[in-house]
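Next up: a single chain in C-alpha cells, the form predicted alone.
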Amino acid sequence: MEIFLTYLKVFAVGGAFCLVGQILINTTKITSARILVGYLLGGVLLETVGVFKYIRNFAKAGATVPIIGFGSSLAKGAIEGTLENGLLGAVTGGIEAVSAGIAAVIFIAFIVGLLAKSKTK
C-alpha cells in the first residue's frame, strides 16, 4: 500500500507541474519555450531558497524528472562548486552536476536519429 501512495504522490506533483504548464499555454500568449525556461528558473529559485529539498522528499521523481528538477540540480551543483572552488566553481559545479543527464540526452538523441526515418511535410 505504501508504494501505491508513493506513486500517487509522484503522479500528482509531476502532473500538477504539467497541468500548470498546459494552462499557461492555453490561456496566455506565452510560448512553450518561455514556459520551459520559467520552470528551469523556478527550480533554480526553489533550490536557492532551500524549498526544493522538501518538494523532492515528498514527490521524489515527480519533482526531479521534469525540467524543474534539472534547474534544481544545476543550482545545487553551482552552490556546492562555489563553496569548494569559489567563483569558477559556480560554473564548473553546475555543469558537473548535470553532465550525466546531458550526456544521456545526447546519446539517446543520436540513437533515435540513427533509427528514425525523417519525413518531409
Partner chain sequence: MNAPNEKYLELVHGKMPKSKHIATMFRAFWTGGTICAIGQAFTDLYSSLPYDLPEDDVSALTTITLILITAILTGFGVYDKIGAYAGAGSIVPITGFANSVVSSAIEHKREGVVLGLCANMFSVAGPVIVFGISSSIVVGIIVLIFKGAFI
Given for the second form:
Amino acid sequence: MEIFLTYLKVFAVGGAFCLVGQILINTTKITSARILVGYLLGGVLLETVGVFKYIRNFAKAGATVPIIGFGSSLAKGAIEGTLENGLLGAVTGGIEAVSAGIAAVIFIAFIVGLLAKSKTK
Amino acid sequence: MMKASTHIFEKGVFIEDTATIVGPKEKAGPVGKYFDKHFDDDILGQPSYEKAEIKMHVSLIKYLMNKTKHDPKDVDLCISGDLLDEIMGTSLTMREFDIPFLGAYNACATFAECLITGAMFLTTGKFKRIICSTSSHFSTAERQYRFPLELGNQRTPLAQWTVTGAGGTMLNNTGGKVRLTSCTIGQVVDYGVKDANDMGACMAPAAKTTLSKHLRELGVSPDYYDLILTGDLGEAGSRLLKRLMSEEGIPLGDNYNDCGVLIFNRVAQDVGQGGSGAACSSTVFNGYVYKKMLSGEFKRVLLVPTGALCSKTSILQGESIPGIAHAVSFEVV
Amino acid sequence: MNAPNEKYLELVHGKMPKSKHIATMFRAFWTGGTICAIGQAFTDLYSSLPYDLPEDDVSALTTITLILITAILTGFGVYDKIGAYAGAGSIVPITGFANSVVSSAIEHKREGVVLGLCANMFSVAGPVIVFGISSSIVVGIIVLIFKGAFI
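Okay, that is the form predicted alone; can I get the form predicted together with its partner chain now?
Expanding to the full complex; the earlier chain stays at the top.
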C-alpha cells in the first residue's frame, strides 16, 4: 500500500510539472529549449531558497526526473561545494553534482549519433 | 497613378509539357493520382536527404526531356530553384546537365518566379525552349528551418508540411495545348507577422496585394478564371486571404483554392494547415491543374504561388516575416 | 508601405486555431508522470541492490539509465513519435534533454563526425548547459557572500 502511495505521488507531481509545461507550450508557443531552460532555472531557484528539498522528499523521482531536478542538483552541489571549499567550490560544485548526467549524455549521444540514421516522420 | 505590374504575353508562350515527381505522402494525398512519378522511400537510397532531393530534381528534368523527346542541346535555358541554403540543391542538380542555368529563389513562390522569367525570355524570340522547375523535401526543410527530425516536440496547429517532390514545366514559343496569357510580378509585403510557424498569415497579405492588382489591372473579376489557385497559404491562410479580399471589395468564390490545401488530406494525414514548400505549387500545378486543363475541366487558371521570405537568422534576430506572391495566368489554347 | 499592420495582426491572432488544451494537457500529464514513475522504479531497483549504494549514486545511475533508454529510443526513431503525442510530457523530464542532444547528433552526422556531429550536438540543448552551470556558479557566489544563511 505504501509503495502504491509513493508511486502515486511520483506520478502526480511529475505529471503536474509536465502539465504546466504543456500549458506554457499551448499558450505562449514557447520552444522546447526555452522550456528546458526555464524549468532548470526554476529548479536552481527553488533549491537555493531551500524549498526544493520538501518537494523532493514528498515526490522523489517525480521531482528529480523532470529537468527541474537537474537544476536543483546543480544548485545543491554549488551550495555544498562553496561551504566546503569556498570560491573554488562555488565554481566546481554545481557541475560536479551533475557530472555523471552530462558525461553520460555526451558519450551516449556520440555513440548513438555515430550509429543511428534520422528518419522522416 | 500606379505603375502596372501586370504583363500580357502578346507573343505566344506555351506549355510544351509538364512533369512531376512526389514522395509517398503526396502520392497518398487527394490529388496523388495526377502525379507522373512517385517513390516509396523518400531517401531514394541516398546517404542524405539533401542528396535525395538532388536526385529527385535530376530525374525530374531528365524525365521532362524524355517526355518531350528533347536533348539538353534543344533546351536553351533552365530556370530552377529550391529552399536549401544558397539554392544548393538546384545548383548541384544542374551540374548534371549541359544547359545554361539561372537560379531562382523566392521561397515557396519560386515556381512563379521561374515561370515569369522564362516567359519573358521566350517573348524576346531569342530563346525557344525553357525548363522551369522547383523542388523541396520535407526532411531537408525541416532541419534547415526548424529542428532535428528526431527531436520529440509537437508541431503547432498552424504549422504546415513541406511537400517532398519536384515539378517542372517545359515552356516554348512555338506551340502547346496551354498558353501563358499574363503575369503579375508581386512586391514584398510585410504586415509584421513574426510567428515562423504561421506562414499562411505571413503570406496572405502578399497574395491579396498581387491578386487584387492582377484583377484590377486586367479589369476582370475573379469569375473570369475557372480556378484561382494560391501557392501554400494552407487552410488558415486561405481563410485570411478570403477575408482580406472581401475587405478589398473583391470577394473570392468557389473557384478559389490553395495548392497546400489540395495536396494533402489535412486531418487524416496530420499536416497541420496543409502543404508548403517550393514544390507545393509546382507539383500541384504541373500534375493536377495541367491535366485538368488538358481534359478541359479548367479553361482559364490563375496561379498565385506565395512565399514567406524568412531565414533562420532573420527570425532569431526578431525580424518579421515578409511575404511575396506572383500571379501567372494560363489559358487552354 | 510595410509598417506593421495592427489591425491585421489582431485578426491573425483572433482567428488562430486553438490548441486542444484539455487533450494535450492530459497527455502531457500521464506520459510525464509515467516517465517519472519509471525513474522511481529504477531508483528503487538500484537502492535494493546488495552494494548498499549511497543516495547520490543511485540518483546518478537512474539519470544515466533514463538517458540511455532515451538515446536508444531516439536512435530507433521512436522518441519523436512519443514527443508528438506527449508534448511537454516528454520534454520536461531529463529524457527530453537527452533527446535534444541525441537528435542533434544524429541529424548533423552527415556533415562529418567532427564538424557535424560533435560541433552540433548541443545546438538545441546547449542553453541548458550554459544556463545550468552559470546559474550554479552564481548560486555558489551568493552562498559565499551570505554564508550564514546556508549553514
